[in-house]
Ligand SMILES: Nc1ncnc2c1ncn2[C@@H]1O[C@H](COP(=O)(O)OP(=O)(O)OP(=O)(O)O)[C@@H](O)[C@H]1O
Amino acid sequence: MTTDDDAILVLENVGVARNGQPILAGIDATFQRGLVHAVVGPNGAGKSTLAAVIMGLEGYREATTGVIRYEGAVIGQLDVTERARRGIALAWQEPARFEGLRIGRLLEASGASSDDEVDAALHDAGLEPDRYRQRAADTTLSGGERKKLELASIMVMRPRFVMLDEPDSGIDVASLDHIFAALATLQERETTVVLITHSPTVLRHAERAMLMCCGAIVDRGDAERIGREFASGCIPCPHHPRQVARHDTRRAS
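Requested chain, on its own and in the form predicted on its own:
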């Protein structure tokens, strides 16, 4: 497929197979520089696998076919460390733990150059700096706290392309405002953001969206339109017959 000057990352006929079974098939996608994109779809559609492929995580890079271009360069053979060095980041739905490491030190290792930057990142992610700076990034943190900490780490990394896998998972309603404020900061930095989600609330913060089903992209375009299609039970497609039937029944009524 043809790229254009505004594209930061392009996938060309990307596929992934495990034990002879396809997980992703023929993925063509273009992510425009500085925009907020969303990848939506039901559980098992392949959304998180797509993120793992773009990040080059172990076990996915070797199983991937097709071409991945980032800022014009083919990166399919690069490992996760090199992709991160080039500005690609991924915040998982279930954040990692760092036993024995203080939160302030973790953010310094992630790229914070001063105490002020550590505190600003914690504040932007919804963690009170005086309360969390010296805490350990371990099992004493709740899932929601670890989710916020991972977001703070992303903020200090200053990536050029970041994927947020289910950013609202494990987050209470009050904390969502911090997530969306951090998203606004990333937009101000002209960071390309990919929201992997099935949440209408999160989707509203995207500009463009792709709808996935059974390892394929079945529609793409304006995020508002894609959100309506997903909320109404998806679109008629050959990938999921039950969704086709449900969609057709609703239309007939």
The other form holds:
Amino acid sequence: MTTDDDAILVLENVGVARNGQPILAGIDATFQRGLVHAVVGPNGAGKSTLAAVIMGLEGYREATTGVIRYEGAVIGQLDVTERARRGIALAWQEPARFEGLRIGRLLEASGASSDDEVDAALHDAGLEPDRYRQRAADTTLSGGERKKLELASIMVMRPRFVMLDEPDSGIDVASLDHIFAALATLQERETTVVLITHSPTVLRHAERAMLMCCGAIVDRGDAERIGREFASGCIPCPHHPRQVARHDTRRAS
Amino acid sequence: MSESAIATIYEAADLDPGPVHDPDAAHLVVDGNRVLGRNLVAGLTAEVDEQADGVRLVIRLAEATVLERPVHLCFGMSGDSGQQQIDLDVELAPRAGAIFTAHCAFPFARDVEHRMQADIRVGDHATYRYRERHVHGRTGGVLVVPRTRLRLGEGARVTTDFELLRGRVGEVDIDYRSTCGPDSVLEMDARVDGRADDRIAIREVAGLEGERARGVLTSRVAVRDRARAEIHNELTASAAGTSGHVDCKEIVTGEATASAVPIVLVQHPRAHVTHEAAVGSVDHKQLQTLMARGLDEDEAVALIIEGLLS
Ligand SMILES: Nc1ncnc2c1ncn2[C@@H]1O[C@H](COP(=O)(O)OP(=O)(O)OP(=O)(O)O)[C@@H](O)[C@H]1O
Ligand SMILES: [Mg+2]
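Switch from the form predicted on its own to the form predicted together with this ligand and print that structure.
Now the complete complex, all chains and molecules, led by this one.
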């Protein structure tokens, strides 16, 4: 049994439509303070959309229905800047590129208060400070480098509630350790983490998990169990009768 | 007197007067239509003809002379109004090389007109880099009209860039025309940030006339409030093996307006020219990303523009 005090963010019957298409519907979820929560689900399930809705990105905020409660307060009316200033952060699945904007400057704008902090954040994310500080966060960065920078810029924000949208996508195996170290740091800081991922290795670092499909949460609970279910291709989802059927035949044979 | 006028301009413009006091660096300082000071180095000559309505400067760099330090030109105005007319005739002999840094400083400007007529010839295999840095007053009050004609000899390399460091644009009307000889390389870059009622017109025209000549024309402009910008980039490739690129980006916010006219003309089957132009509001994803880091919309737009113009 959890009390309201344990919850940092609560979603009540949240839905969103884009271009007249419902993308999320009837989402109820509670994110416990200080835990690592995973969100898994097939491509197009609505995971990134859920993150955009919680962050209050323009285009999503106005289209969101239902209630989002953060630290006990309803935040539906707050714009993205206000949510960020209250400690909500998002590391994008596909981070933006900025022509000419130096990496050091971007980290400063994200909250780094000194050159040392910039360097430490780059180092921790697996980017050699001397090589990257002065470079632009533009299209010349490789996909993996840009993802590492995204992680660094989230860390300097020192958020209270952070959503990492596939932090491991495009990241080489050796560099995954930087993500795990960042997760450990976030836990030390008692940051609540929402980890969107397709990777069983990354999922292992989560305590709770929810399985999304077709814009709904179809299962939730212990991360290990949800991970096992998702990995075995079993999606107990009313929208996927064929997959459920396949599962049933497999069991029958 | 001249020393103090120089000091006044540099201090108000927040520019480093170091080069003016460096005996090993060439410099030429003009206040209005008067030459206040100059220093020449071996291989570099400058003839000065001061008239009531303008200054004519004839600068020559001798063959194979490569200057280690930039030649420092300051075209300033210590008063708040007046007309400045600079006639600049520059010739770099073959294999010569120099960087020219021109500071156009009108920190007190209320009603200042700066006109420049430049004819620059860069000899075979010579290298010329021209950096034009402007400092204007906080309210604009400046009309800047540079007309530059550049001719690049065989294998010559030329880079020009124009940047407003501080102050408001006022009205800027840039017109650069270049012709490029065989195997020469030309890069022209202009970056301007307009606000309030500023007017920006940039016309860069280059002709890649010699075989294998290459040229890149870049412009980065931000306009806010009621500012207006018109960018015209024209690149003609008329010889075998020539290649070029026109790249224009303009960010428009508030009630500002901007236009971009990239013209590429290919007159040889073995020439290749590309262009890209993007004119519009700040990129939505960039803006949302920065706002999700806690910046408000104005701060985010300012940071994106800072990057674009850097
Ligand atoms: N602006 C939009 N208009 C119409 N449909 C959209 C829009 N944005 C997203 N969608 C659709 O909403 C669904 C959910 O997208 P979302 O990006 O949230 O998926 P996801 O679970 O993050 O997938 P992935 O694992 O591939 O990242 C997708 O089917 C997507 O095509
Ligand atoms: Mg996604």
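For clarity, every value in this text was computed on a predicted model and none was experimentally measured. Whichever C-alpha set is largest while still superposing within 1.5 Å between the two forms counts as the rigid core. Positions refer to the first chain, counted from 1.
Does Gln21 count as moved between these two forms, where moved means a C-alpha shift of 2 angstroms or more after fitting the rigid core?
-> Gln21 C-alpha, core-superposed: shift of 2 Å or more.
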